[in-house]
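Here's a solo chain for you in structure tokens, the form predicted alone.
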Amino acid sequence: MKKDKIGDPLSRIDGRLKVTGGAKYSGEYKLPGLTYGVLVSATIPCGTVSSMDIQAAGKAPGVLAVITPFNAPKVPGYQPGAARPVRGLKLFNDDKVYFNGQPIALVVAETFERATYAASLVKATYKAEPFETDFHKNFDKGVIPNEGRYKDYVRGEADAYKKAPVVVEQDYMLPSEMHNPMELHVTTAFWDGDDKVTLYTKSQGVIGSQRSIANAFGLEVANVQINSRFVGGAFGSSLRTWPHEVAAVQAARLVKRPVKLTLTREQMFTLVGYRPLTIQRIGLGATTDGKLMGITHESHSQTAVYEEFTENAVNVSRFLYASPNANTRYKVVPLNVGVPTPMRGPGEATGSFALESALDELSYKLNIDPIELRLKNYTDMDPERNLPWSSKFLKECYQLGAERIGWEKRPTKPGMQRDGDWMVGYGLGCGAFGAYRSKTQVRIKLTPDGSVNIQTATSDIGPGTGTAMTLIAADILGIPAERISFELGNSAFPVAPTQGGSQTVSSVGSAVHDVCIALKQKLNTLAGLPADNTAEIEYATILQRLNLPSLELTQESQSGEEARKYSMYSFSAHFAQVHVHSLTGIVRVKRLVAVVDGGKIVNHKTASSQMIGGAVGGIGMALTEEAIFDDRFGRYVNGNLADYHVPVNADAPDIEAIFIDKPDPIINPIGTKGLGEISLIGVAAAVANAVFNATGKRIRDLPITPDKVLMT
């Protein structure tokens, strides 16, 4: 009998469905009586809506309702005194406008085309107020976030780097970056009576969405059903329930029919978050032989005036390298913009660009190889928490990456290697991201024909969650993967955490592991064997002999004391080789080697794909992606996929993913730590550092475009 094991390159179990069109996404459910919702956006950045003329829209063919702040049914969770108040923007609850593009009306019609036409007929009159969208102009208005965990951090002496013999002090800028997954955000909602509602929506966490909708409408959690089986990319844009999802539910209750609300690509730039524009200052001080004496990392990033968004942009500087003195400062700048949200590698991707770039600058100032400098400041314990690592194989990452990229060919002086008209350079950027594990429940069912069904309410935004879980179950149960079906994306299934923070395999995988062990023990007991029997038994035969229609178990799995005794992180080292054209300034990433310490790798095939995808995102951060704002009108100039440049095939080089593949002995029974975030963290710095090695031009303002290369 064929046996599939953890580590095998199992093909995606849902791959055929996806490539043949059999996978149904949230916008593809054709419900009886389906109607269509289209949002109307504000055209000012700040002020109030004085009045709205909706007569023409309301009389347009096929229109069922036009919802505005002046006639909207009240959402209980939006009201003062709500038991569980909804955070963030509350659509149609009042007449206030906080940013250009904020929805101020929702048209519901029999067809999408009719709803779109009617939406164009809605006219609004505003009382405009002064607004602020210019981050640089308002930089000095940055404030320490309300959350206490973002207070200034000091280990040893603050700003001690200034006293060191060798000092690097520089500013680094990262523009706003948009998620832009292929699948638009779509929510289809319908009510069953007055107290039950069902949604098909793009969600990274159906349990979180279920609770959010229940809180908003004052419903029992069990009376809210969320379905999100397939998600066409998210990168963090679906980590929360957005106002348009609440609006779809609100509209469906009003018209008493299913409502499908689809965001346009332009609305995706303003309504589902983004990586915030951030300026960071790094100060590094070192001895002449390369030992760090002090690290200071300061960050200012934009947020919305109506809701505060924060992320761990400075935290990586507290622990990644040994330094007796380290301090960080973090502030946010409230502006009339839509609220940011976590984006792949949230905070750490931003922070690592600044830290790893500054460290590269220090290596040239000291005339020390960048790898050697990192080894001189390697940490065998977490200096921030003063705890041992659960596992750390970053030295092995350096070694393997250097070998594969051909680091020995790297010129020690910038601008010394050429290939015709192209200047050649090599760069390194490292990353770290917390290895998390959350409480998860999984249900397993064995039937007499020998097939196994596993259910849990996790989501899958693309990495191949179902495939990894199937492989874990096949390994533990000792049966072929084709006998196992794995179901997810349904809030009626056992509780699972949101897919974010690279925790899914660690959390859900541990629960799958544990429930499979429990099933084997139960079968052993039914067969009259010791519960810990390891000899092979035929599961189906036991059920048939006992005349059982099935055997079903639900198991909960969670971490223990280890989270307080160890510091748990995944680590990565990204090596880039770039070519920079000497006449045009065009940058081409020719090779990228990503070496990862992510614990035990469950499926090398899908893990490699995940690493390559993250690396491409890092190339976009380094070279192409930038949301451009017109501060005269408070709106994006390039809010579309024609003018916002995501990396395409021509930008993606030969990307090689290498895994240390050593299990973490502490974090969970499988030993996996997570890959999704560190696949991107460090890539932008590696590319920027390679550009400097090729040209001698240090570009600290991303993205690295030809004009900056030529003008620097």
Contents of the next structure:
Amino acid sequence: MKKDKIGDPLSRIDGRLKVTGGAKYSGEYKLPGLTYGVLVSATIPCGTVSSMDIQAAGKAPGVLAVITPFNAPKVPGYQPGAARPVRGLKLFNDDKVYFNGQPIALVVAETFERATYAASLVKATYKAEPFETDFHKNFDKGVIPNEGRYKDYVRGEADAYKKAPVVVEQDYMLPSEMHNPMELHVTTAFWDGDDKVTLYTKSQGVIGSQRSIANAFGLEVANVQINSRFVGGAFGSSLRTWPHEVAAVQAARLVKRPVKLTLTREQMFTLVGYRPLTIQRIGLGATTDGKLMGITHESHSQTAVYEEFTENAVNVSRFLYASPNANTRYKVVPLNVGVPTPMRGPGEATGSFALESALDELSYKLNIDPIELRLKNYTDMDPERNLPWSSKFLKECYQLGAERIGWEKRPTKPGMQRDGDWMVGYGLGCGAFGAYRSKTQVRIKLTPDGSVNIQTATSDIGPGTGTAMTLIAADILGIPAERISFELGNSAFPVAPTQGGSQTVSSVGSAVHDVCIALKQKLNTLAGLPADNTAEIEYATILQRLNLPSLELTQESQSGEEARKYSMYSFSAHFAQVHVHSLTGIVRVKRLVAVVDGGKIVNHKTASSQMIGGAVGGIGMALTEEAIFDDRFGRYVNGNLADYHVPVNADAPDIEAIFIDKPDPIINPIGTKGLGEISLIGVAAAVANAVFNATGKRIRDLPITPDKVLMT
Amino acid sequence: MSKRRNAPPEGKDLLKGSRRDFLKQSSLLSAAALTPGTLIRAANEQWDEKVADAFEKLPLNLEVNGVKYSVNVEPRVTLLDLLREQLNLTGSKKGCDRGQCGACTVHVNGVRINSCLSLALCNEGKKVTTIEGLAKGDVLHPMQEAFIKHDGFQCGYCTSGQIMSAVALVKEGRTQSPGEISEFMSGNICRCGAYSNIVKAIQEVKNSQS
Ligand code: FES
Ligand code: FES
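Go ahead and give the structure of the form predicted together with the partner chain, now that the form predicted alone is out.
Below is the entire complex, every chain and molecule, led by the chain shown above.
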């Protein structure tokens, strides 16, 4: 019998659906009586809506409802004193405007075109108030977040770097970046009576969405059904339930028909989060032979006035390198902007750009190879938590990556290598991201024909979750992958965590592992064998012999004490080779080698793709992506895919993903640590460092566009 | 001009008599001298939809994936929305609705276009092929096979457009080098970043055909 094993390069189980157009995303369910919702956005950044004229919109053909702050049915979870309050912006709940682009009306009509036209007829007058959107002007208004874990951190002495013989002290800037998944955010909602609602919605976590909608409408959790089987990318933008999703549910209740609400690409620039504009200051102090004596990492990033957003921008500096002294400060600057949300790699990607750039600067100051500098400050235990690593193979990452990219060809002095009009340079950037494992339940069902069905409420926003899970189950059960069907993206399935923070394979994979073992044990027992029998058994025959229609098990799986005894991280080293055009300043990433210690790799095919994809995101961060704000109006000027430049095919070089592929002995039974974030963390620094190596120009202000290269 | 509307009681007055108003105002209908009684009946029976059908929509005949369609569409409906919302062919994706992403790529008379930039009515008498029309029954098009083999996608949302573009690219003869493929596939954004695998898939199909 053909066996599929953990580690095999299995093609995606949903590949056929995706290449034939058969995969249905949340806006693609044809429901009887479907109506269309279109949002109307505020055109001021701060103030109140004093009046709205919805007459014309209401009279437009095919219009079923125009919901505004003045007539919206109350959402229970939005009200003060709600039993289960909803956090964030409460759409149409009052007349306040906190940012330009905030929805102030929702038009529901029979067709998309009619709703769109009617939305254009909605008129609003405002009482405008002074607003602040200029991050730089408001920099000093940064505050330490309310959440306790963002307090200042000090190990040893604060700002000790200043006393060291060799010092780097620099500021690094990252503009706001948009997730821009290719699928527009969409929610289709319909009610069954007054207390049951079903949503097809773009979600990274159907259980989270289910709870949020239940909270908003004061419903039994079980009466909310969330479907999100196919998600057209998200990268963090669907980690939470957004106000427009609540609005779609609200509208569906009102018109008593299914409502499909799709955001426009432009609306996605303000309504579904982004990586916030951040300025970081890094101070590094070292001895003349390259031993770090102090690291200081400070960060200011923007947040919304109506909701505080925080992320781990400075944390990487606490643990990635050995330094007796380290301190971090983290502040947020509330502005009249939409609230940010974690974007792939989240704060760690932001933080590592600054730290890894500064380290590169230090290497030139010391005249020490960047790899050697990192090795000199390598730490075999987590200096922040004073715990051993569960596993760490970063040294091996350096070594493999250096060999692969041809590090020995790197000029030790910048601006020394040319290829015609192009200057050639090499750069290294490292990353680390916490390896997590959350409680997960999985149901397995074996039928007498020998096929196995597995269900759990996890999601797949692109990494190939179902395929990886199928491989794990096939390996443990010792059956071919074709015999297994894996279902996800449905809140009626057993509880699984939201797909975020690179934890899916660790969490869900462990539960799949455990439930498969439990199934085997059960079958052994039924067959009269010892439960731990490892000899092959014929599943189908046992069921047939016992005349059982099926065998079903649900298992819960979670981490134990180990999380407190070890520090668990995925690590990566990204090596870039760039060409910089000497006359135009254009930067081309020629090659990228990503070496990752992400524990055991379950599916080499999809894991490679995930690494490549993260690297492309990192190239965007380094070279092209920037949401540009016009502070006169508090509005983005490039809120579309023509003017906001995500990397296209011609921007993507030959990218090679290399895995250490050693199972972590602690984190979970399979030994996986996670890849989603680490694939991006460190890439931007690798590119920026390579640009310096090529040109001698240090650009600390992303993205590295030709104008900056020429003018630096 | 706009004055504040008094907040109506919750939920009421929202489902406004829009159809009725529309009918009252419609000069076409007043010319037909309808009595108030018929007006109300008209509203209840959604006559305005029927009126809209008759006066706001235009007939369109086109062939999609070998199937002939005769439909009535409003002039403002794009080919993409016609496919997705009316013909229930949701394989073509909407990623921007502005011709900036390529997710909606289809073939019209054998040429790749962004279907979000084409008004449905401009396709009178034309032959449209969408991703749903690429496979021959159960047998996938070689490009579809190659995308699976080389993992030329992750979330799959850009994939229909990528494959439709890729198939056209081979026909256009723009596959001489990986660089050329990348350049001529750059109208199809993949935010999951599957680009290098997409290039490999296209190379394989090209090589197997030459
Ligand atoms: S939807 Fe047509 S190009 Fe983006
Ligand atoms: S596969 Fe997700 S956008 Fe291309």
